[in-house]
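There is one chain below, alone, in structure tokens, taken in the form predicted on its own.
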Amino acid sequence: MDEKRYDLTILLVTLILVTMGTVMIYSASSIIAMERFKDGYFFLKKQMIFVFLGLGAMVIMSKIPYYYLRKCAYLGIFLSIVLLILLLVPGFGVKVGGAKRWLRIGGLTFQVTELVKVAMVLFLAHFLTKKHERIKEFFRIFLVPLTICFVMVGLILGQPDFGTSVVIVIVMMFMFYFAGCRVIHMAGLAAVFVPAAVALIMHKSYRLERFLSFLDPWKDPTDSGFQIIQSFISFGSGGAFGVGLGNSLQKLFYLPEPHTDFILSVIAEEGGFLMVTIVIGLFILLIIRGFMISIHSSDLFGTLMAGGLTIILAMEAFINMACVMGLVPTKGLTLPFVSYGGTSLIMSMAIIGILLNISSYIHHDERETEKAFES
């Protein structure tokens, strides 16, 4: 058996992004932390704990053979549904910004949907691998995944969290494509999902307002258009090379939550177009390497798992960066590895650990991998 070789490029890019994020979180949050908690290092100290937990998760997931995860596929889905239901139970769900996305069990608080996305990918990778010989048969392949997806999306929309629901549906569609499902079936599903998404946007006034603000933020610059306008100002102020680390003015209570959803805006102001280009380039490299791991995986399960996890990171990064640049309506998704947040960082680094694990088997014979799983 060949010696394991991890994809060092994806590891290095991840560590660079985490380091940049940690520095920028302190820069973006120190004044807010001093105002709220009388401690300028408040968010930095918490983020450092999350970083070490994330590194631990990454190391653990890189060591556990990825094909063992198939045994957890159904358990992961069951646990995800239970946790999503618990969010609706008084005393468990924590409402932040008008949505119950955080679950409190004892002294632990975490965002359930971060776990749900990974569990969904694991289940789909296992199910589509198991049913691959009949991948062209619509009802045998689509019925079970669609039912589970609809249950999860329904529970997530009840929080409400429209953005994460969209991410889960898109990830599922991509995994169907990776598995070789017929294009006509994919087109049929898209013909159902797109009108449904439009109807959901029209159904809630705040979603429609957010969309109209995206089209013309200057129509209501002090309310619905305020966030994106402040982000535009950050990008404009930064110019080519930025105003210097720590010198952002928009983080001084102008830009809402500069250390979370809009951290790229602070990076743009302090580091300029150059630093934003570097961040985007790192994410592009990360995503390319993730897809390369998927393409060269030694078995179908690894291919689907790596592809689905890479799509999660790609979607979250794209949506966050597109939002702060005004390319899509604003949505509360963090920038992976860079934004402040424990659950997001830990799960993102766990994803990297799984990708590293899959990459270490690329040079192994496929029969050896399958034999190891069967044993």
Given for the second form:
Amino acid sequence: MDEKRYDLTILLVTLILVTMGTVMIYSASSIIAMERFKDGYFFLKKQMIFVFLGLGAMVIMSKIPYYYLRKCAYLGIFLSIVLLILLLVPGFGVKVGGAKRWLRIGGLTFQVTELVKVAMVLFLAHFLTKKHERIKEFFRIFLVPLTICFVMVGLILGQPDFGTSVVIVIVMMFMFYFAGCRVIHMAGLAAVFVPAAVALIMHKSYRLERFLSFLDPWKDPTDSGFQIIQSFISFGSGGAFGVGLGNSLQKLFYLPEPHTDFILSVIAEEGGFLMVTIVIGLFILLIIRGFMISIHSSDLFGTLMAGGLTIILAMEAFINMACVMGLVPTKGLTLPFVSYGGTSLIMSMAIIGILLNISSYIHHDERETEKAFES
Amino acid sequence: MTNQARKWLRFRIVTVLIFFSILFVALVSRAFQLQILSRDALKAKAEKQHTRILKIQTERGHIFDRNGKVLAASFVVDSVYADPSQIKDHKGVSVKLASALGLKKRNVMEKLSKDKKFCWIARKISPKQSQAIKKLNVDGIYLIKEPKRYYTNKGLAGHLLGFVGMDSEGLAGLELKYNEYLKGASKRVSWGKDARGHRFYLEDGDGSKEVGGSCNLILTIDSRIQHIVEVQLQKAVEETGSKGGITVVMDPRTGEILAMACEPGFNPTVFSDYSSDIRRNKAIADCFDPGSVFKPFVVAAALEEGVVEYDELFDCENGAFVVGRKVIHEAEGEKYGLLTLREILKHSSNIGSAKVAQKLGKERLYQYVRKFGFGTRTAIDLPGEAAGIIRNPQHWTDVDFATIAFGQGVSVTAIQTITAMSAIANQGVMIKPYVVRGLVDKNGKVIKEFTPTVVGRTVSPLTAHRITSFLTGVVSDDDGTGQNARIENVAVAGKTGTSQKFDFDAGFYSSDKVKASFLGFFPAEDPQITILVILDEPQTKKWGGQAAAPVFKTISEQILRRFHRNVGEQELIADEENRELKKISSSEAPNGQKDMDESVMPDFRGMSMREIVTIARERDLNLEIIGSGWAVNQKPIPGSPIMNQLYCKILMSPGY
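Could the form predicted in complex with the partner chain be shown next, to go alongside the form predicted on its own?
First the chain shown before, then all remaining chains and molecules of the complex.
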């Protein structure tokens, strides 16, 4: 093969976001870490390890030719389902805040859903490429993916993790759209999913509560609206240019999870509107580059894979930011690259690795790649 | 893949790209809304939850008399409150509390059974009671420190001082007027606090800010004189069976109020025990018909205007003077023939006064009445002052005009009356009365100082001297109405008054209900003290000369004795600041000759620039004159011996 040309912009944006995230995690968590673990650097130290692991994952994924991944499509789905079931087995799943999301293997904990999202995109990209000729046929296209999706979403809802379920369904819908499914078919699917989501919200009282407090957070500022109001106050006290790095007062136990879900609130308070705009700008840049890789990818699988992975990052980033700014109900999703969290960071960087790998094939002749596929 | 399909694929990806771009731009605009547009509101909420502010009310300032004696002071005492939600055994606790605090068991029980987290049980309790509460040591019952105001001597000068409410706000008198200064700004202590309520110090400053403490008031009141006045007034009220009384003592040269008392008195420490009628400072808030004490002002006006001669004779119509449809009589059925001005005042002739007024005319009488300050607030630094009522002369009937000449049909306050008389005592220059000398902060630094303020000239020094001379006769002459005010070896100028009170039920002036008054000053040749005594509805002695004049005499004598061991030695209090003594001449009337004593500083006060310069040239004095108009103050003070220093500093004021 000729020289490979990686997309350096997406790499640079990722590294900036990760650096900012690490700094902000230290600022946001040091007081909580001091109180919980008597070590202000506790979360920083762990995050540093995750950053190195993430960089490793990124480098490895960027070296593996992406079309090799097709071979793992069904394996990924199988592994995902096994792990999700394992979560429910007592002794493996770790319960945090009423939800079993972490799998403990040896001394390590692992957030299974992070893997599931990538596995789902990989499977869909592979499946839709394979069935591309029959894309307009409803049953041939939708039956298998929907079945897998329902199994997974069912298991994830059992954790319970409503947010990730929504992300997976939306990513799936976007990939159907990319592949060129009939609009009428997708509309039919939406007609099923939306009432299902509403039913689920109504079913669990805390979801309804979250939804109501989202609609009017000031109604009950001390209880259900507390988190979002504290986030508003962080944004407001940051103003245009912020109170300065390390000077946030909202991280003093006012914000519920200042180093994970609500890290943008701390950024907003310490760095002001300026910093928030920079963070959002970096994500926009990252997403544009991701879709550009998708558009310019020389084969359909690369296109769908890059598009799906970019949508995962875009969805997570958007939902997290919209949520801390009170635009969508609180979800419990982290901000990719920036929030504290090992699995999330490593998987996000692995996604960037795959995108980089896809970007490196862009200048190859399309026929050549397709030949490689057929062989 | 066909080219066509490929184009469509790209198109679909671009639509999703645009979709997400819009979403992220929406995020930026939301951040803009929160961080720029709603910034102030959210920042305020942030500050509110991040800082814990403790308001510490600084101790209320003390009130001192002119010599530094405390009249009002604040101490910190305990109050008891309860958190009923913490109390289980309501009945047992209320029994214990009731016995410790001397309250009714049922009332305590009622408070405790309310579904609240806070309720007062008793406020500002005694140290003994708070000891008892501490000993009880019941959960849910707490003590808190609160300032309590104490007034010394069972409320000396209570009407003047006023009182403060439960929450240390001045509600009346000086406590109200100077509340802002006495209260001082509360000290704000602020801490940062985290969501769990732990305190930490904010980076800027040490967290506490001193905004400014309270001030102490220094009054013009002399508590010794105030004490004399209160005792004597109370005694007189009891002896004469009066409903009440008012006495004001003033320094005519400066306008300083030396004492101001109302009877029945009241103790501001326990102000709620008294009705609002008793708590009202009647010396400034109540209006009355002045009666005969008004006559000197009418005569002064006529003399000043030159419409009567100094020795002119007035036909007093043998006790019955027909005006319009009414016949005017003299008091006590007296009958007079021809009287001089001096005799009109000496005998307090109603007919004589009416005739003098007629020579003056309605319009000019009105002008002079206003000039003497009637119908206008004196602007004394006390709240609740009344202006009195002087009707427009166009509405005076002939009868009104005649009766106004002897003080019936005008409505005035005690403070107006004594201020007007002080103007006559002060060579015709009227000085605004005041009770606060200055405000001093806790470190003794003077914040504000009040000095005498000239209101204006009423009559010329000559007229003032003549009236003084007439009024001296009222007291010193054997047939004068004010002989009961006579003090041995001191020339007293004064005027009695007996005014009929308007009976609002019957609609006319009652002859049974009167106010007996005496208004005077001494020593006549160099007036230093003006005193007004009013007795309300005396029963045993109804006339000013009988009821009020002796009170004036006793108070004056005691003041003289108090400050100078022996009145017989002819010594009297001189200027307060210099504490210099001064001989008083025993001559009956001032005649202008006193200034010619070569060994002492002449009295320039009330003189014009030209007069001052003439005298200074005769006496070879060096002058420093400040301002223009009439002299209001001088240093050295008049009468101080001229040693080698032939120098006098004179403060002039144009009056207004």
